[in-house]
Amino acid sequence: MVKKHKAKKEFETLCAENTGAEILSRPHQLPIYPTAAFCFDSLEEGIEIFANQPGVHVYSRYGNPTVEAVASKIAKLEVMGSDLPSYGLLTSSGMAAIFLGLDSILRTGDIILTQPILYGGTSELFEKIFQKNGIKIINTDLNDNKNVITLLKNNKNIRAIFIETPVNPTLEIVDLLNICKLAKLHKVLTVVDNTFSTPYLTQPLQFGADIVIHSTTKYLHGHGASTGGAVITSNRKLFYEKLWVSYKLLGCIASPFEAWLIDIGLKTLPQRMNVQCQNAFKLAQFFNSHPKIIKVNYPGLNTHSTHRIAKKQMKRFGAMLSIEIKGNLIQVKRILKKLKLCTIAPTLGETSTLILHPASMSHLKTPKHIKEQQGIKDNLVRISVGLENINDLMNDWDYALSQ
């Protein structure tokens, strides 16, 4: 007779052992996995599953279920609409998501074909990383259609077109449809960021761009409690082939708690947008005609230089802008410490209403005769508007110019 094997469990056994939870009906929120690694019943399923992959979870560098639950969430509303199929990649931070696309689909000797002014953490990972790893990047008006396909004729190692849109902090709006026919007559990918506008305003994969990126730490959360980005794309081979490897070998994977935290706040995504947009509209209104401000960056005005493409490829016009105050970095300090309502604060995107300075903080790496060209001044102040009420922003504001 063969004795059945039963192994004794000793206090310290059992504390060490891990606890297996029976789920006897739907969690009616999204469950946080957070475990490093999943189990195996036998070595040839073991043999067989990784084998496979991505498919099966394996580690949680690999894919882990809540994150891979969010990213498919984010992916699906920038097809929302569409037939195009859609997948994604959650990772640690915005700036990882940039790295992450450009990097997969980038080897040594290609260009990046860009914008004069992007993000100035995206510049300097364009400067000190890209450059540095023989990736040379040129700078254009991406509006300028005769310009732009001039470059992509006399420049045949151009293997990306990085586009941010709105431009941040200027508001320009690039004209997704036609760079995306350029580029595809051209066999260029293009990469959209698209953290400003999020999928409730602009579906990029929908005007024909190869990849979209996310801060998720911005409005998709909005809430400022969790960093994180995201990196989506149509393209399943692409996917596959190159943006999964290169995710699992950086390992630049958001947490399964970063992930929940998302999913937390995309669930009032829309509703968040509508009252922003709405707000940022009128308090743009109010500064058009106020006399303490020289100049208004909102896409939504009739006076913005892009408004006829915003008005075209955006369902509203966002809950960004930046106005230039009449007067000398000086006084723009003095009239930004008055605020009662606005908080000074590196992010955009929340609840409330932040403001920030980009020539002394996001764009302090940019060079200086580049900024002023672009019109990122001393007295430019950029402005993420808020869920407050309307009429108490306008009258923060007004006080605070009348000082």
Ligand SMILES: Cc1ncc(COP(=O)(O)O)c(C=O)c1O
Second form
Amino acid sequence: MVKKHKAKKEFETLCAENTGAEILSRPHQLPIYPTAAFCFDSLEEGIEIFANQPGVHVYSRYGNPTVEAVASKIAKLEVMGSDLPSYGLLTSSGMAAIFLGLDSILRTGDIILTQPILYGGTSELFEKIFQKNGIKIINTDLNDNKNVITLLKNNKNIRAIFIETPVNPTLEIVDLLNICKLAKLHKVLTVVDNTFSTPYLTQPLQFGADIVIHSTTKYLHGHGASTGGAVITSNRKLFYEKLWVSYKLLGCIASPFEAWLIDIGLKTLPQRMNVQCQNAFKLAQFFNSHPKIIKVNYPGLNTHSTHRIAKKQMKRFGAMLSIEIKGNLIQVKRILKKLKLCTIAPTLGETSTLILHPASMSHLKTPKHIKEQQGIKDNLVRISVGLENINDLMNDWDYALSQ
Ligand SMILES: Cc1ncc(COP(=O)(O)O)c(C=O)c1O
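Switch from the form predicted on its own to the form predicted together with the named molecule and give that structure.
Complete assembly follows, chain above in first position.
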């Protein structure tokens, strides 16, 4: 029997040592594990673990217990109510999630079929990164079946359809069941950005989508104190052979602390969404009958162009809306300045109401002709409705619009 020797420790040795915590009772909250690496008891164990990746924790870029716990929670929410399996990865941002989801399934020469209007950052990613790497982008109205079928038939290199629903900032809804069915018929993968809906309102995997993307920065965290993203799939092979491999090599994992913040936010997701959706509905109705408002983009109004689709695939109609204000840019600026309860900020999905001017902010880089064609005018204002008392919000807008 080998006698274990007890190493002698001087002052410097004790300082340099990694202190192991003794867990005497189970913590109530998810622990944060800020460790770069995990250690092995022997070289044999290390060799065995390295040969069988992923599985056991090795290095936090590959996987971390805090991060995995939260990724798996979001993945389960996406398939809740169905028999589908779910696999998830938590990334450092929503943009990282979009890049990871698409890059891991695309090769040079492939084509992404998508909508003419998307979150501005996504369009810029397609133009500046994917196109540079030899990936072509084709834009079309994804609800136009005839056109989509023609494009799929005539472009055999279409490898992925990227869908954002509701669309930022015009709030059109893409018919998920329909587009996923067409994609499957043509052996094309579907990637859905579900940031605006969250799995509480829409579960794209259950409509046949292959990959779901989130910017957790928005509703999933919900408090504006964290940046993150998620990639979810029900396809085990796609997850282990493509997504996880790219994830560990790109180094886009969320930090354990960000994961912990996202988990804190997730705990109140349904309650926040219920109130925020209800507030948005009332605010949309208020704007709809206001003489200073030309147009209200809100999928919950039966005047909205895709209300019928929204009713079919959303539990509620979301907490985002956009309005066209009567007046030019100078007048719009003047009105927004009068608001006391709405903050101008380039984000959404927080507890307080946020406003943004898409034409000069989120969609600044969108070509002018697409902006005009898609209704991103100088008088368009996007509103992310918060948890405030709805009468306070309506009074605030009423006052600003009357000036
Ligand atoms: C719909 C949508 N997807 C993705 C993103 C990118 O997310 P992030 O800022 O977390 O990278 C945004 C950001 O606003 C968004 O609105």
